[in-house]
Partner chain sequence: MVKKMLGKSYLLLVLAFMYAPIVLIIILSFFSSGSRFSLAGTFTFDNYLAIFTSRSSPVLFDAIKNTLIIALVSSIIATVMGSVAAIGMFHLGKRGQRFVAGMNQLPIINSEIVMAVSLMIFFVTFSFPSGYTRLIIGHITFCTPYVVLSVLPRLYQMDPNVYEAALDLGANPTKALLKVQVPMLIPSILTGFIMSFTISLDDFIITQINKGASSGINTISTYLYEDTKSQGFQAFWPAIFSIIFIVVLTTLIMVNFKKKTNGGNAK
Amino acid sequence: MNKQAFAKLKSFRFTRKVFSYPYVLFMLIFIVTPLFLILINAFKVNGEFSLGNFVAFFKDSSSITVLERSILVGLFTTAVCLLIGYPVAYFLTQFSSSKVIALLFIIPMWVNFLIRTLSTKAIFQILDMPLGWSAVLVGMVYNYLPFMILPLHTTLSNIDKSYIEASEDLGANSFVVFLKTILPLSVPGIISGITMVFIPTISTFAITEILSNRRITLFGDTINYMFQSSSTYGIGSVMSLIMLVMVIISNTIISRMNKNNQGGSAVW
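Structure of this chain only, please, in the form predicted alone.
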């Protein structure tokens, strides 16, 4: 080892930037490279640059129908998770041991979602209930409900109690305190919960496949089927890009909503 290399090695220091190198390498190999390959395959037909894969996708009315169905399922799942998750999260904050109780709702997140889905299927079979849309929607809500409760519980727990006390001192009853104080202050948690539920819901595939015995297909299922055949790999890449665009648009809209809420007054 020459003196110059030894001097560089000696001057090396473990900074925050150094610790980011493994993550950057991981991101390049497992995120950027696959996205780049999908982009190339989306515009490649028989080894040549072409828009044929895009034309084939948009000409297929069934693919558009599946996309619309996936969005509707995502909206329904998000709405139900919010309607169930908000009261549960609010109720949990009323206990001193709310963090321990909330842990019981979060524990299912530690189990692989495939095992959770198979368990849901087993319950439907034990109850002799048919597998189909009802089972799929129940499975969606069951799998993603903890992702709604967690951010809501965190946000509601961190609300400054002085705002609530001030509202009560001004003569507001419990309903008005909730409507005028608690609900506006919990909007960041609502937005975070919507993000964590809606975005993965529209791209899921295993839940519908298992809980409908492959009778119901969503956009994620179709992408999975397309990638299983080399002849439809390009169309699958196009669908993956469309899904990526949808995720980016959803994140952008939700981020702007969050910024507007933070920029405004938290209490009406």
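Positions refer to the first chain, counted from 1. Please read these numbers as outputs of a predicted model, since none were measured by experiment. For clarity, a rigid core is taken as the largest C-alpha set superposing within 1.5 Å between two forms. Compared with the form predicted in complex with the partner chain:
- Put simply, the chain has two rigid parts that turn between these two forms, and the hinge between them is at Lys59, picked from Lys59, Val32, Leu114, Ile123.
- A two-part rigid-body description fits the chain between these two forms; in it the smaller part is rotated by 12 degrees against the larger.
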Given for the second form:
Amino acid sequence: MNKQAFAKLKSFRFTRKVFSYPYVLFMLIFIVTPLFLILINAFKVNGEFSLGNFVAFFKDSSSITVLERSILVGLFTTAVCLLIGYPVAYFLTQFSSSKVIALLFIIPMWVNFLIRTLSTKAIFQILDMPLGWSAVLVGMVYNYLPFMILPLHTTLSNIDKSYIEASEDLGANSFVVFLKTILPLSVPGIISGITMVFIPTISTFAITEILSNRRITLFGDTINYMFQSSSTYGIGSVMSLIMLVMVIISNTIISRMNKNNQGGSAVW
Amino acid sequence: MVKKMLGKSYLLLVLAFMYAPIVLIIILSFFSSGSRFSLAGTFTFDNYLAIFTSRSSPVLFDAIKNTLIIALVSSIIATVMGSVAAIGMFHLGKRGQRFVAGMNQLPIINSEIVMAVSLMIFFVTFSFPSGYTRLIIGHITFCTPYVVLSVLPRLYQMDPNVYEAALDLGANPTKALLKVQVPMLIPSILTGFIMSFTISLDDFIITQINKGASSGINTISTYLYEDTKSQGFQAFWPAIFSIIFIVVLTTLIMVNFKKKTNGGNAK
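Same protein, different condition: the form predicted alone was shown, now please give the form predicted in complex with the partner chain.
Below is the entire complex, every chain and molecule, led by the chain shown above.
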């Protein structure tokens, strides 16, 4: 290519970045500004700067209880999903080359979560079991299990088989191979599975409502409730900020983990 | 051998757990029952007929119409804006691209409820017209990132020589973009569109919080939610669930099979 054409190409490349500007503007208006409004609202009481909302939130024992309870439910759901999901992902890579079988485990993810939750409710009603904590926990695990299996399956199926063969050649039995080779290599999948389950579990609403006949509320339900009247926007904003902090923390961990591991492709 | 059997039965067990509720709903859709789920009734197609004949059918069809309109409009806008943005981002400097990609990531990583309430505060503060406007803007914000994430990697995979060849053969940059690059991007643009459309169809939280009480607009999921809160749970819901599930199942398996055969040809 001659020099002139190259310069022309270069200048055009330079101008073509303009194409991203409308979307950048759109994001600044509709994604960044709303988050700033949450921040402003959290620090505002009667139109003035104040820490009142934070004081109100942290002094109110009932809202702290809801937060604690949500984190516990989140931890429980995440742990159970990991315990059930890891062997699924492991066995899938062990003896099923068929992607369709892996797909079967992910498909429920594409069914609307309200439908899945109501189906869980149907099971409990058919078996004449009372709605309440057990229903909520089963419903949570049922809802988020595919979100745990998907990243685990992606990571596990991307592990280079030669590592496993190498450790077998070096004398490890299948248990040691798993413990010292497969498990450490699948940590990024575990971490991303944990965040894909933990954050939505804490912040979801409607699941607890449907499966406990509105007797149990979690953080997400409370945030939704706070934004139903403008007088509690401030406290609602504080709660949203807490949620946002948790999101940021978990994503920082994920991006740290992913630095040495290129993101694999999804099942399909 | 034993280990293999054990593994297989474990997989079957988990599949049974995951599909039991769905299978149950499909069975229930053929039984007449009241507001409570039960197998007490008799085999019937009434629930399916109720989709059309129930007193609430107009409300249901209105919700279906709203769902489709919102999904279609927002995914078309998201696809156009996202694809154009991806081309722009490809030509941004490294730092610029990191900044834009970071913002683009926000709706994906952020908790849905926080996205929803922040948009709600925004719409209320700047008094946006309630109803369709708010919902479509909301849906565009969480759909566009998926379009960008689908188109941008394709731009990196593309052979830069093809574009330069087009220039060498006398095309001006605009023509090379429209006649050479964009056609090569069509598959990933289409993927982005389909993803946007499905995600929009599936959305509940952002729609529920931003639809506003007074607008009276319901999508299928928000109508379903409101119906579970009222006492009389419509008889057609199990039928609707079954239809939705069958559609999801066949679409995903078909897409996967098609992809597989395409992959085979490429090799």
